[in-house]
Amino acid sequence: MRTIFHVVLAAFGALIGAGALTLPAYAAGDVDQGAKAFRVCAACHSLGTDVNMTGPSLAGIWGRKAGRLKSFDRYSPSLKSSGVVWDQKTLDAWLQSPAAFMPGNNMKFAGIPDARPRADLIAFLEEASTGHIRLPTAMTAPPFEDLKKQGADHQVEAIRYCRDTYRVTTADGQTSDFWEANLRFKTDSSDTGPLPGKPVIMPAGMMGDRGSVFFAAPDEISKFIKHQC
């Protein structure tokens, strides 16, 4: 008399033989859907070669060792020492939960819990990394406009500081007042950053009351701002 165990075992073998049951495998992702999913990633990552933002460029990520892009300096120690090589398996684990996959890393993204969108995004990254698809300029270009090419209304001639107010005068002769908390001072040392000693102001926010002044190097900031009421 056949036991239940033997019946289940026979059925299991039949399924394998018929090809109805296979070992777990990563689903093939949809590249087009993955390109749409990448829009979220694009806030922090570019697909342009060595175009780094908050996070490193993802150009050529497929098969690259984690934490080893030479042009990026903000990797966490845990990522640099991990020995991880980016492929379908490691990217899937990383995208599901960066914190769980590699504790102590600097990635603030919580992760993608659903397997389907992860598979789509991974498929897109593989195709983009290997050059099999043509990427739109928005995914590969530097994050800011070329600050060297801004007009006189953006070229800063002087910055005066009085109590809680910055007064910014531009090359077109106009002066704009900013509450000190609404004006940010930044540096951009990239190829599209401002010329040395020629800071540029760019609008920030929707109301026109906020701005960012970009300098070519940090030591220019204190030299440029004059205390004057």
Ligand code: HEC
Given for the second form:
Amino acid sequence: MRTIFHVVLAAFGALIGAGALTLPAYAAGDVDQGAKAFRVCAACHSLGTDVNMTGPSLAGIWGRKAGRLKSFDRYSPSLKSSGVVWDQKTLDAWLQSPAAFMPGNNMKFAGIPDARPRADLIAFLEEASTGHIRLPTAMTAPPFEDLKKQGADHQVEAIRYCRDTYRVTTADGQTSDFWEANLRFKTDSSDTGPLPGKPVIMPAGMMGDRGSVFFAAPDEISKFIKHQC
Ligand code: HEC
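Having seen the form predicted on its own, I'd like the form predicted together with the ligand now, please.
Let's see the whole complex now, leading with the same chain.
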């Protein structure tokens, strides 16, 4: 009895595996719709070669082994050791539910429950990552402006810290006060990051009361900030 049940299941599995049941949705994949759907992915993924963000670059993802982009350092052990090769079938299962397809992975994305938008997205990913369509610069360029090219009002000359306040002096001679909870210190080691010893302040949020100071390396941060009341 058990054996017969298993045989039936296996046949059913083979049918799904061959794409016989899911093929209509795949076949209908609309590349333009997929490009629009990619917006949610673009928060974390670029299609530029080796442009890594929260997630790895998806340039050339089609046919690539999972977790193997050499320039990306943040793969989870489960993605790296999965043995998955990215194609229509594996991408469909991954995008439906990353957590169910690959437990322990690091992609903070719930999944796309409907087959149609998944098929569109996969059609787009195939075309985009095999170079069949020209992509807008926004999908391939580095995610941030070049911090080396910012004006004097962004170049930080000094940061003083007193009680709960950072006083940031920029190269244009201006000093701005920030409540300590509103100023973030970050590093950017990428090609578009600041020069060593030349931190850059960028506004954050809509109100103008928050900012991020970018340093070239973490050891610069506490050296740069002087306690002074
Ligand atoms: C919140 C950020 C985030 C979003 C949104 C996101 N991803 Fe990811 N993605 C990641 C991270 C981080 C990883 C690496 C996961 C790991 O190592 O476990 C990843 C991995 C991947 C991989 C495997 C890459 C490889 O080199 O093996 C693919 C394919 C992928 N994402 C596609 C997508 C698509 C398509 C979307 C949009 C539907 C999307 N992701 C949305 C962060 C995100």
